[in-house]
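In structure tokens, one chain follows: the form predicted alone.
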Amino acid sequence: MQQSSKILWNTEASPNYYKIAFPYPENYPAIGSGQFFMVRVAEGSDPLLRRALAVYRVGGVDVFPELKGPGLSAVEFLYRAVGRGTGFLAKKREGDSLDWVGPLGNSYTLPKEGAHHYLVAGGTGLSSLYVLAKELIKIFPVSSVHLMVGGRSQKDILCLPDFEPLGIQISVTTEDGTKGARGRVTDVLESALRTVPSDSAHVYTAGPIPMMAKVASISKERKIACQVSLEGPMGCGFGICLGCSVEIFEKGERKYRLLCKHGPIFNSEEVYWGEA
């Protein structure tokens, strides 16, 4: 779908991190975990290209108590204002119009069975894991789902109060020790995976490339299924501009696939991580 909607809120979640939302009626196409939207960040043609935003949360008053009136629902995105485009987006206010295209991309594949589900996030990678967590606890016991969040410091640990009502396990690490345990989130994952059978565990990760590459390496060593959510610059979001190619392994050969069309979710062993 392509549409223009009025912004419901665009609030700062932490320094330079924002949550933006607009109405998304229940009769619109269903949104799967890991999908994204392409949004126009400013009026006119400057910047020309839309920005890809991973869906963070979607739902009605059960998810967003701030929605005014029965029967309303919304979709929300978590992003970091780091460049010119997202800088424009951060200046948007409630009631401003936002032109969007979505939902786009594929979704995480839910396993048919599994006693341990580890969701590993760094920074705004957290944005692609909330819907996944909700999908998992509909199928598996809440106690089987463990969210592991890492960042450089406390300001990079985002939105935990949104996850806490789900009842899942949550572990926090920061490199400087300002929140949670001092260290890296991959250390927590590695420690947890040592205590569980490989055939009962599943790993899902989103965040910085070096972090995901390490998660993929740990999972491969333990022979545990791992899915990753990749990010990259996109021009269109649906496979026309060919600007978001990623290198993967297919039958032992390195090939290129489009992040928007074939992803953004990939099995970790498909991805060519390079020097990450």
Ligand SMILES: Cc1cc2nc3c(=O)[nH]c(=O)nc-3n(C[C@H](O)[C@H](O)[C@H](O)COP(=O)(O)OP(=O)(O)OC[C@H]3O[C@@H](n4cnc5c(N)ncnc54)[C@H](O)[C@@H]3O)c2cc1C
Second form
Amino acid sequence: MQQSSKILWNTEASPNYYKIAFPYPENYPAIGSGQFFMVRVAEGSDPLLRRALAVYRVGGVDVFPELKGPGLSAVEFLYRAVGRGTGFLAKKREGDSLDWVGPLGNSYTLPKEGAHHYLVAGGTGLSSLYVLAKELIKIFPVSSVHLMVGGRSQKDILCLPDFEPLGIQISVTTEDGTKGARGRVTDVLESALRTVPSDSAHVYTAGPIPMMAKVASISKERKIACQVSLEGPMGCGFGICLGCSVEIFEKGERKYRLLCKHGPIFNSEEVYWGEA
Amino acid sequence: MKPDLSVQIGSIHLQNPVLAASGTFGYGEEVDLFDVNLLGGIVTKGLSPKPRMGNPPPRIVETGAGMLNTIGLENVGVEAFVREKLPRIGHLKAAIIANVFGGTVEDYVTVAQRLEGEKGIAALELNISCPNVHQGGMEFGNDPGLAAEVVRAVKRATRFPVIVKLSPNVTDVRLVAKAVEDAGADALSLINTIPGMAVDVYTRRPLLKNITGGLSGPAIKPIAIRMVWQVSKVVSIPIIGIGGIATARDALEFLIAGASAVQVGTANFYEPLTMPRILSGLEEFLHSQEIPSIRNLIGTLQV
Ligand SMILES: Cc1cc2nc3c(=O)[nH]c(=O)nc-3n(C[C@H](O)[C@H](O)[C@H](O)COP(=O)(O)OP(=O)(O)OC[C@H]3O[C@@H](n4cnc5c(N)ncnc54)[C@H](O)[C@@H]3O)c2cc1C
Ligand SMILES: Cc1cc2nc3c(=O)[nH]c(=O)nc-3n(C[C@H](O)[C@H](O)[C@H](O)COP(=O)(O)O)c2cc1C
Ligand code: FES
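Since the structure above is the form predicted alone, I would like to see how the form predicted together with this ligand looks, so please show that one next.
What follows is the whole complex; the chain from before opens it.
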């Protein structure tokens, strides 16, 4: 659906990272883990295209104590101001209107069984994993869900307090050791996977391409199912411009698939990682 | 009284002058954000004899008030279109116009023959902004003789009205317009995208895998209006205006400059409700100006 909504908050979560939210009544379309919205960052024709943002959190006062009143609910996004469009977005204030189209794209596939679920995040990739973590703990023991967050330094580790109430296991790594263990998140994943049988583990990852490529290759080595959330340029977000094609291997055959419609979540084995 | 928005493109009757441009509205079945039956018409993604995968990514890049694309004419092929897509859109009140392209004259004819007699199609639109594989990649639309040859060949193969979509990539668009009119075209549509390029200054690489791409969006509107006006002076067949249209006022500019209808492209991407909004804007304009029919505006430019 498309709608213009009043912004509830647009606050800095960490230097250059923002959380933006607007009301999302219960009768609006249900949002699945990994889905995204296309938002208009400015009126007029420059910047022209909408920007894609993965849904971070969605819910009522249980999720957002800021919501004043029962029966209210909201959807929230976590983004990094990287360029012109997200820069415009960061300047928006509470009460300004935000025009959006969504929810769009596919969702993570929830496995039927599994004793270990590893959610591996880098940067704003974390945003697509919150709804997933909540979906997983609804059907699996909370101790089976493990969030691994990595970044260059302390300031890249975002929003952990949002995840703590879920009760899942959380590991933090930074390359400079300013928060959590020193090292790379992919090393943490690798050692964790060594301790579990392949057929009981599932990996879900969202973040920078080199990180996801590494997560994919570690999972592949251990023959563990891995789903990845891809990003890339998008013209429309809903399947009419064919501008978002990504290269996919289906049964060994090279194909283009629409990131916005067949994705953004793909099985890691299908993805062509290029030189990454 | 409700103003009359209906227009006539040769023998094609349209309930209103607002159509979705080729390649910007899929095959007419993808969009569910509004009722597509409101539209005057839908021009399909370009169709070729065989399916095409299109170009490698990245395929699009945003530019000032516009975007560049190198989709590479990805499409399901005419056979799958007729069997899988047409049955889902052929019953619409919006006229379905099949956009056709090829690398040879025979390609155009093959697609036209396969579409011949299919129910639910109102017309063909020939995209002649394509390289001719037999002529060193020279665009059909760049050469009045080649363009006329395609039109004559397709006219022999079809009974559908033939709209020829002109390329802006020429020195004088009037020469091609005249040539295709003489070759039997029933209407013209213009413009297609304008070749352009963008560079990443850090990597020093082009931002599109294909290096160059077609510019579309509001940035090209003044060029498109100029070409519509120029062509309207030299042909007597109807013209459909295309290029950067995003508001009712944009559409009105094209109609006054000489177009009998318009197509909306890039705006569908960033503002999916553009076309229904243009329709209500046109109605409001006619109402407020006490003009009974949109046809009273066509080609009324005062110079
Ligand atoms: C499905 C999906 C979900 C996303 N979720 C998030 C999220 O939750 N949080 C977040 O911070 N970012 C997210 N992104 C990336 C975000 O859309 C880009 O950072 C943003 O478009 C950059 O716009 P800009 O104008 O600030 O940057 P510029 O670099 O100035 O953008 C110029 C152009 O490039 C495109 N572009 C640049 N970088 C990217 C990129 N990485 N992905 C897609 N398009 C890009 C822009 O859309 C724009 O058209 C997501 C992208 C996709 C495709
Ligand atoms: C992503 C994209 C794909 C397009 N594909 C086609 C096509 O298949 N055939 C065609 O004749 N024109 C195609 N066009 C050109 C448009 O139909 C239109 O002529 C052009 O974009 C100018 O209009 P606009 O500024 O409103 O987009 C495409 C344009 C875009 C942006
Ligand atoms: S973004 Fe337009 S088709 Fe995917």
